[in-house]
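Below you'll find only one chain, the form predicted on its own, shown as structure tokens.
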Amino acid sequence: MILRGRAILGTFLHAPQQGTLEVLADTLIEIDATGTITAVLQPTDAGYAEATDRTDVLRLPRGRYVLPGFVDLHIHAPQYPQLGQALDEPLEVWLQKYTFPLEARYADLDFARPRYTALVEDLLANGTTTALYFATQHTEATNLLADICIDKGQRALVGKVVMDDPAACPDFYRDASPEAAVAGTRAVIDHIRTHPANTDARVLPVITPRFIPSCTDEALTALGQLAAECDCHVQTHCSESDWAHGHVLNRYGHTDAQALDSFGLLTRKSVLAHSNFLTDADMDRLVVRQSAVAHCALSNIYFANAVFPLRRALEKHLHVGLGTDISGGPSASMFEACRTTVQVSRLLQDGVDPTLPAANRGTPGSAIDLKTAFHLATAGGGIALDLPIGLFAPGYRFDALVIDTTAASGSIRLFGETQPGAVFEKILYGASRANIEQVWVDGRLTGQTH
């Protein structure tokens, strides 16, 4: 079904700002032929009665609530087969022992196709309408991932991973040279931008140096120049762990963020995954550049050696969204990302060492609430990507998921609760895949419905 030039009537929940939940009860949302919201009419608005009398209105039953589609800012697409596995080593060992050998297999498109297809279908079914993907070093397999996103109807940004440093990358899995790495990146950009089924640019290319430890200075310099030339998004890892952060300090004598900036890789369209060890000066630098952080609370538990100071970043007005970090994060659910974001912020605030006095145990003022996490997973992701997504407002794309709180096979039990704030908490803390009845992208109902 395509909801274009039509309207949907129901109750919508979104978070336009941190710490706030806006409930649009019995609201009519009109969508034009491009999938853009043209009007949001509430019962007290002029013209509401006439608009809701139209025969082309899709009326949602009671017990359904509509959320903005989730925006996952950090996914390693080829790692999906090892989701929930191989979490027993530190980052630098994990990459060489498990991850690089798996990613290298995507040179075989027959290996890549069913795994990428399953990932995109599963993420849509989980309510992830926008995904920021690291693919692999292979140009053809990266193009295949973009093709699948286009075919399945997911909004996506897809990047060929650049890793050309022979001192850090295995012989069986690396770019042959800086020139080859950039040429492959340019080929993916051209493929996505000229794809005949992508004329609405729902799938975008993204320049993707894996992280500084895997790249030569020559490749990083050329990718910064390419970003300026093509006005593409940029994604990479930044100061993820003690090891990764220390590597850059030892190599350049300054931080990851400063080094990325020197290569021209901090722009309004840049998203830095993790960024756990950002200094105050680093955060200020990102604010000036208007770059964003993908906060990956779950995977940080396994690999970061620290908790990202989210509250401090938000107080500095740094753009932040959430990421699952498949497969360093062993869950593909953005509901889980929201929950874990709240939980780790509480751990940072209260501390974790019971041998210390309470007054010395944590970092006061670090906790964030569920509404803020939800904002970051939706509107915050849209701000990070500089895309009109994540809100139910005129001019925004209609990306949404319909939650059925009455689904017998689901995991939401309201027990007669109707207060919107309480229902919201039940949804965010209790929803499972079985509660997601419909998923919409650009006003189009995807195949991932129940």
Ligand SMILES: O=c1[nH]c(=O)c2nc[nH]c2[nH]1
Contents of the next structure:
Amino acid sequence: MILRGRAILGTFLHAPQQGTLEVLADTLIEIDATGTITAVLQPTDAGYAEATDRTDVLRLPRGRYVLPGFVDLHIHAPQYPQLGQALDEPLEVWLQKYTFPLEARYADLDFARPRYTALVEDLLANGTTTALYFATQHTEATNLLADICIDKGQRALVGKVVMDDPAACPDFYRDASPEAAVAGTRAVIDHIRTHPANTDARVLPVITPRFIPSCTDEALTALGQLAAECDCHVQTHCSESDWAHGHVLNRYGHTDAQALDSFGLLTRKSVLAHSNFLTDADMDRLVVRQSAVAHCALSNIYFANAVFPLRRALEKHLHVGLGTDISGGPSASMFEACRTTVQVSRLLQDGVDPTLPAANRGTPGSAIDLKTAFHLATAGGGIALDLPIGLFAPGYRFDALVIDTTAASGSIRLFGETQPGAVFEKILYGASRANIEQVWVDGRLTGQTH
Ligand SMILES: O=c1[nH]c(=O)c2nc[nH]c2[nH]1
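Could you give the coordinates for the form predicted in complex with the named molecule, as opposed to the form predicted on its own above?
What follows is the whole complex; the chain from before opens it.
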């Protein structure tokens, strides 16, 4: 089904600002031939009656609520087979013991294809309409992931992982040299940008140094130059754990954010995963560069040794979105990412050691409310990527999921509740895949949801 050149009538819930929910009840959204929203008409608006009389309007039944599609700002696509598994080691051991051996297998496209296909289908069915993907070190398999996103209609940003330092990366899974790493990155950029079925650029290339500990200075310097030359997005990990943060301090005598900036890797289109140990000065630097953080609340529980100070970052007007960090986080759902964002912020606020007096236990003022988490998972992701997504407003792409609160096999029970704020909470805390009835990207219905 296609909504391009048509309109949809229903109740829409979105969060243009942190901490606020806007309810667009009985609202008509008109979409042009490219999938862009051209009008949002509420019942009191002039022209509403005539517009809703159109015969080509998709009218949603009662009990349906439309949310903006989720923007997942941090996914390791090849790690999907290990989702919910192998979370018993610290980051530096986990990478060498489980993750690099798994990722190395994507040299075989017959291994990669079914796994990448399942991932893209499952994420769409979960309501992730935009995905920022780390692929693997392999050029061909990275191109394959981009092809699958294009074929399935997911908005995606796809990067070939650069990891060229022999001191940190195993022989069986490493770029042969900085030159080879950059050549592979260029090849993926060209593949995605010239793909004949990607003329509307729904899939974009991303320059992807894995993280400073896995890259040589030569590769980081060349990737910074490439970012300026190609005007591509950039993604990497930043100050994730005590070990990763400490590695960079030892190597350069300053933080990840300073080092990435010195390589030209902090741009308006940069997304730094985790970033838990950012100093105030690091945050200020990111604000100046307009670079974003992908907050991965669930994965941080396993690997970060700390909770990201999200409230402090937002008070500084840092761009922040949310990420599942498949498979560092054992859930592929952005609903879960919203829930965990709220939950860990409460732990940070109140503290966790009951032997301490309440007044000394936590970091007051750290709590994040559900509406802010939802804003970050949608509009915040759009701002981070500098793309017109995550809101229902003219000029934005029609990326959306339709929630059926009445689905018998779902996990939302409203018991007659109709107050939109309460319904919103029930959806965010309760929705599972069976409640996601339709997923739209650019005004096109994507595959089977359940
Ligand atoms: O959570 C993580 N997952 C990874 O694959 C990775 N690589 C570097 N740092 C990382 N952190």
